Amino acid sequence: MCGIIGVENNDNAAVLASAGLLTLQHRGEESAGITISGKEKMKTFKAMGLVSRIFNEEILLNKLPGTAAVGHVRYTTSAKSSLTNAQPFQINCIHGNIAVAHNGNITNFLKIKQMLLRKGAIFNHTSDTEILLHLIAMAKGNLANIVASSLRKLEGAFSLVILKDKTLIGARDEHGFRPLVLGKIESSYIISSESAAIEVIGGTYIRDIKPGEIVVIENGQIKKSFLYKKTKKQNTCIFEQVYFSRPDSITFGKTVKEARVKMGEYLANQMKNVKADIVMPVPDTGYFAALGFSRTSNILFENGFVRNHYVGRSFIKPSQNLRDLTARLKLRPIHEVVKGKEIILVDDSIVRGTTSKRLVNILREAGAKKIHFALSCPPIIGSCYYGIDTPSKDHLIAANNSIEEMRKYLGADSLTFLSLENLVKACSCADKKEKVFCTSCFTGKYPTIISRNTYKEDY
């Protein structure tokens, strides 16, 4: 998962896609990086490491002048680790200077890199979004007609902003696997992977970029906007609202925080048998869905976690050491609130189980009577080929264990997962009855062909 910015018509354009991508700093922690364009020759300014500690004012007002830009944060997915890797891609062909940052897996990158390659491609990066460049580079025709005519040899997830001088391209694919929204600042248009980082820098959220669409933006005015490829069904990623977007971002006419409040309703529902002392959420993402469980259950809410915010999501971490380490730094428990209490425990997945283990421990240690491990999402069977680095099946413990052995292995007194009917529910916008989500990671049937040449990369 990764979070993309663009900005266009605007001289401050490189320190609000700054604040933008501080914004979406929960999409990606790796790396950062920002190319502008408009005033000078286009330059890109990326680094590893966090937003704040990449761009400061220096950087921002004197290394970065523009009008137009676009921005990246890193989790990796489908190559390794390093600043080669980091976005915005930049290159100059016949085109021109263009700069593309993307989110999403290019599920037929493998394919299309052997065939540029017969064709003499040269690649300096490992990552899937560099074949787009490739096939930029190689098109002929307008701006909008290239980039429409190499997005249609593109297969699997991708949400991309694209700069050429002061033209910025906010583009889709036609599952609308990855969100990509649309917004306004005065005369600036915005595109971002969410609307909260819109609203941040004070501008309005416009609406959702569709599945399949290219919106060309130039000089303050959308120039034009179309349909590249269309799609007989919707399969936007349910866990986008489960676990990778903020609270306070529009999804499906909602906010995610809604969503979320739902999920616990609906859990509560399902453990309307199960008595307890509190309800206790694991933080951050387990919060609004243990506030919606409390309210139905009548059962007290209470923060038995103390968070520590100075360390990073740790199922974004790229290796299994690290998200270790993190969880250990990241949370402990309040003593006097757990000791000696029935809890209910509110997270929103198991994805390898490590994790969820040791929290169960603290607790223990720390005098809990009983837990109920609640999870607002159904268990995770399959891994993610669209942009998320869950691991393969032989790493995923609710695909090699049942709900009792898993909660044997965790150590809870009771383990429960959130319906996929009901997941659907709580996510669904409430004026539209068609399905429109990707539930892969949950039934293990994916909406694209997975074949041995898919692309994937698990760390």
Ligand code: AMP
Given for the second form:
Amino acid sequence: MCGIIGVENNDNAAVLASAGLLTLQHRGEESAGITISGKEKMKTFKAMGLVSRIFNEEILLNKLPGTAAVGHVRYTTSAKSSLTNAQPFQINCIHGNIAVAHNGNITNFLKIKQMLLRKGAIFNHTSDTEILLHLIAMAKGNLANIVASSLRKLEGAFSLVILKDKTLIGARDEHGFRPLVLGKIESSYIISSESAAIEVIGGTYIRDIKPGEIVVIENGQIKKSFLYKKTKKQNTCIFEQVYFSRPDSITFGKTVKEARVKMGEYLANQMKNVKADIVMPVPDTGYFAALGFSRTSNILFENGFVRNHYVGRSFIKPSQNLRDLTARLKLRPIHEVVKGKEIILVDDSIVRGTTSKRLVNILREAGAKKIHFALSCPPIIGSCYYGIDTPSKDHLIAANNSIEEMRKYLGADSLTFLSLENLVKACSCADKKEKVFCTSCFTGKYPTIISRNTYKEDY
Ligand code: AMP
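Return the structure block for the form predicted in complex with the ligand; the form predicted on its own was the one displayed.
Okay, now the whole complex, with that chain kicking things off.
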């Protein structure tokens, strides 16, 4: 998963882009980068690690002069997480200097790459985004047409920000899998994965970039916005609301916090017969669903975990021992809260099951009497091909076990998943009646053709 941001017509473009990236840090902790243009020659600065470690005052103010910027934070967990794959990608081609930052997964990457290799193209990265650069470089016409004709060749999930000189372009795939929003701060437009990144820098959220839309912005003006591909059916990723997006963002027209509270309310209705002393969230994602649960069930809301925010993903590595240590460092139960209690433990999702099993263990050690595990989404039975780094089906616990088998494995007293119907209701906007979500990770039914050649980044 990744986060992207674009800023134009602003003397503080690099500073605003880095503040935006900090707000989007949860979408990718592996590497971060900013490309700047508009004053001097286009320049990219990127490195592995967290935004706050990469961008300091000296770099932002002295090394990145310009009025337009695109930025990217990247999340992977594999060996492929290298500086060469860090974005934005900047190229120099017949059309000049162009930079691209991408969130998503281009599913026909392998097919297009083969075609490009046969034409003599040279690849420097292993990332799917690189094919877009080749397509752009080979296309003819003005900037908007070049981008449009290139994007028409792509399948799968892509929310993009593209930079050339002072021109900023935002574009989304025809399904609208990943979010992308437009905002404004004074006379500058901002494009971001999430609205929170626009508001943090003092801007105002205007609207979502539509599925299949390209928006071309220059000098504080929208020069052009058009649908380069007609949307047959919108398929926005419902897992953004469940887990990925920040609760203070408006994703797909609804505040994520509001959707999560609703998920908790519906869960409470599903679990009317379960008695407990307290409802407890798994921080941070379980927080609002637990709040909704507590309000509906009238069971006391308690914070029984303290989360250590300084334990990064990078700490999780080699042996089982170290992994356990990481889990213990990350979340520590408050014994006084949980001891002797019947607990409804609310988390967002179970992927492999390892985190949930550890959580149950930790709570038992702290003296919890009963643990009723409640999840604010259905069992995940299908891998994601559209940009969420869920593992292959073999590693998805729910794809290979019944709910009772999972309950036993976790060691919980009961295990309840929010039904798909309730999840869709919780995430839907009142004014939208048609089904607009991609729910393939819960149904195994994909909105695009998935075959052996479908590209999925190998996490
Ligand atoms: P596990 O079941 O051990 O794989 O971990 C599930 C937990 O990881 C959930 O509670 C989420 O908070 C978090 N999670 C869910 N999806 C993802 C994802 N795609 N990448 C990283 N963490 C995730």
